Amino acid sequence: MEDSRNTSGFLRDHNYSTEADIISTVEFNPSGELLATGDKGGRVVVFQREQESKNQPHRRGEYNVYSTFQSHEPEFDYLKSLEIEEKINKIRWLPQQNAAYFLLSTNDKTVKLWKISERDKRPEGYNLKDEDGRVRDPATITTLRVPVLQPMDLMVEASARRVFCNAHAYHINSISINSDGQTFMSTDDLRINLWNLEVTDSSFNMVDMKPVNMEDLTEVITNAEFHPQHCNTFAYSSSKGSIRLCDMRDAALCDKHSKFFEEPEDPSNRSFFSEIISSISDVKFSHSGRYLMTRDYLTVKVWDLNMESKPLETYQVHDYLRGKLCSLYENDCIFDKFECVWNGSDSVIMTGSYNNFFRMFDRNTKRDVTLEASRENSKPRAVLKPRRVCVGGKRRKDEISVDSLDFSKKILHTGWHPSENIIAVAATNNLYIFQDKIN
């Protein structure tokens, strides 16, 4: 965003109240007309962008609920005596081919392909059924009728078209759709599987990090994503802070990477928490395909695919927490997995923090800003004011002390419209949408 301070809220926040309603993923579709959220209760809510109208120009870009459906139900694995949560871990949209929309949603074990379509006509005048749908007595049928389509109120239907299951022994942490439009991959802690969208009963194992002896396990896979243009290339990140770039043309099993990105640790910064905070929670290719962005606990890094030795850019998200790692470890916050997103032109990156703060970094001007998603600024066209965190010493009027941050309020999931300055921010159990200020 050219000036993030001109960011204004234009949608009432969608307030939820129970644990099941906590938002667990946010994703715009490729056109930006739809926005999907998944929650811990296994539901998917799809919002549709309002069309601009001359009568209400101020409603430009407002998103309203388009469809809500139950994607996953809680299950129980009797062989392992394990409960399988219904929580939606990731949603990914397929490129639109016709009037219907398709998306993939996954919980810990099962990926589902959903079709979302509109229906505004219904057939009437069946021969064998009456208007209520009851089967007629064949003896009463004396004439042949041709059914006709009659207009009806618009209905949005969501139907499960494919179910991809029984391929992961560990929890699925990410899914990614290939640019070929025919395949996708699902990733768990130790394996990456490649699926064909038309085949549900088998998948191909591309990466297997499981050691012969599990006691030798030193790292796990945290995320994986396909390159946006090259269907043979994908990257996956690990809990050790490294990223491996793989080429599926090299070998069927990608157990050898073509490139390896890792920043050597400064020995002077070494601490008990070093390994935990270096774990990468998100990896995203830029839209151009030239860069990789990774998020660890304290920083966002941008890597050039042509330079493996060190990141091109490093942005401190909340460096003021470095002195609080001990208490963050005790309350488990140090294990939070923050996501990061690019804007449409790859010039600005956004990621979340605590106290319902989210950060934006302009790669060209090197300016950054901290903004807050809260009820006060969720009123339509309310302008967001930059926030600052102070560490010790004297606190200014507009600053907030690091000791008074609320770590139960965290922004883990964010989304950015693919071509416009519209962002979606999930603050625990509320969804906020902001856009550049309309003059």
Given for the second form:
Amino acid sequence: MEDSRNTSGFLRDHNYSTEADIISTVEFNPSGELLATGDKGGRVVVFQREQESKNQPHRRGEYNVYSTFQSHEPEFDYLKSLEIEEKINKIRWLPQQNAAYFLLSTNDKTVKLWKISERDKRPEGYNLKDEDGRVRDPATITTLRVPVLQPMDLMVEASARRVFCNAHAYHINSISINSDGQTFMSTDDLRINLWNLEVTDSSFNMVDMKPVNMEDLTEVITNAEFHPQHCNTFAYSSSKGSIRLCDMRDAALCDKHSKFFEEPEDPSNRSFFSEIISSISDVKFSHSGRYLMTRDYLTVKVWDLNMESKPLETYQVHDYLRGKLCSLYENDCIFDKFECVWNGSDSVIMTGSYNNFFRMFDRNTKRDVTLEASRENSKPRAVLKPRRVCVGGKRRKDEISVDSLDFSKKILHTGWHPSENIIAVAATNNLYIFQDKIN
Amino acid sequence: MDVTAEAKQIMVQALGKMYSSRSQRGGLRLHRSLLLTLVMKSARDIYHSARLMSEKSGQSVTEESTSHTQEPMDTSSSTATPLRETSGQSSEDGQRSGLEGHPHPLNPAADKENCSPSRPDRHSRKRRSKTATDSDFIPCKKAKLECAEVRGVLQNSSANCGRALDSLSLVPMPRTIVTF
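Could you give the coordinates for the form predicted in complex with the partner chain, as opposed to the form predicted alone above?
The complete assembly is shown below, putting the previous chain first.
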């Protein structure tokens, strides 16, 4: 079905997992040439796809480490006596405008704009200092020369160009770059703020869900994203399972939504945990801008922007967990926030599950597949074998029973190349990159 | 009594999770606290309605077991008062759980000891200040203990101790527990 190549591309290839190495976000850049990952330790690792070369066809399109930098450090909020985690919650790439690459990375409180640029030349032949940088004695200088740029080993530098801070009282869960290329928004549990990429000392509040009395709080914002084409439109999801579409032209404060998407709850499915499992953990516009995809604990839903009453399509990710919600609540897994992604043509959607499984749903053929990201199953050039979970009754030979699933191995973050069938799957502290090879 | 036992277990776990999240790195997560509150509320509703059902059917055995369970139940926030009722108030209790709160019409004197101090606006169901519902409110003690631990950590660290300590004593925990 699908060729795969395992590129566990982290610098530290540990067998034991240190918590700082746990990947917390994965994002391809708009061209797909770069892939960024953020981890719990506040680091960002950027991979670059190798140029295809005739000399080494088998290494065509492999991703290798391009740059690593410490994006965020742990901080202490003295006023609230709280530690601010350095974990990178989201990374978003800016569209490329010149030779340098720009990305936004955020932790719970601060968004940073990073510039990643290459340096492959350096000036040599200074008059006032020698090659080691030591200052020359002016008395020894008898001639003047013009420094020339000489080639050097490629160096990739990352520098923080902007720091957007002090705008969020609650924890930032998402950032989204506007199609206008000039603004972006950052979202916490209760507020969405709009920034200009050039201005760090002020931001505009667009949505404020904080009630006058916090005891009246019933709903928080879980995610927000700008429409891919319409720079005036954005959507945000809530813990109640609804999505609101807002038009920034209506008013400065977008508390009133222009569209409200919510599916009425199925009363037969009601349980103690109905509120938890209906909370939306991710929302993504399709590349076309016509559809919205949402992920809650057990399903992925595709919504047509023109139909607010119910989703266009609903896909069961791991419905066999519905009967296990009590145990999943006990071990905290029920609070896991899974993300979801579209492929380039919006025909296939992908999301993660437990036991290092991830699922793909083909919207056209209605076929779905479960695959596993693990070292044992992913030797280079191996074909990934579909996995099956046995939901009851007799377990077949290659099936795995629900009770044997490893809930500590969860795939929360995945990425899909913007135009090709290349996917990045983060399994705790390992990154897997799979490619579809057409020979 | 599977449902009530499950409901009680869920409530106890929710409380445990909320307390452990206080000491988590990064501070209290609003979303998680809200979800836990909602779960507790669901479980509490189901617990009360299940108890009401069983009490209406007049099973004395059930009453015995639920009165024993009132100890951990007292740790929940705004239902502290209804749960402390004597068993003679059982039907009142059941009604109260389903409606907005109102003062007991029957023998208020007997319950004065267990009731919170004068509650003229009981029907508003807003959670009172911590001091009003304190007494042997177990969570409060634990919170203070944690504050003291944190204070100890702050004193030991080289951080900006003076101001941090001041603000620590004044910092209220975000009140995300939703009353109904």
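Residue numbers count along the first chain shown, from 1. Think of the rigid core as the biggest set of C-alphas that the two forms share within 1.5 Å after superposition. Remember, predicted model here, so these are calculated numbers, not experimental data.
- Relative to the superposed core, K129 undergoes a Cα shift of 2 Å or more between these two forms.
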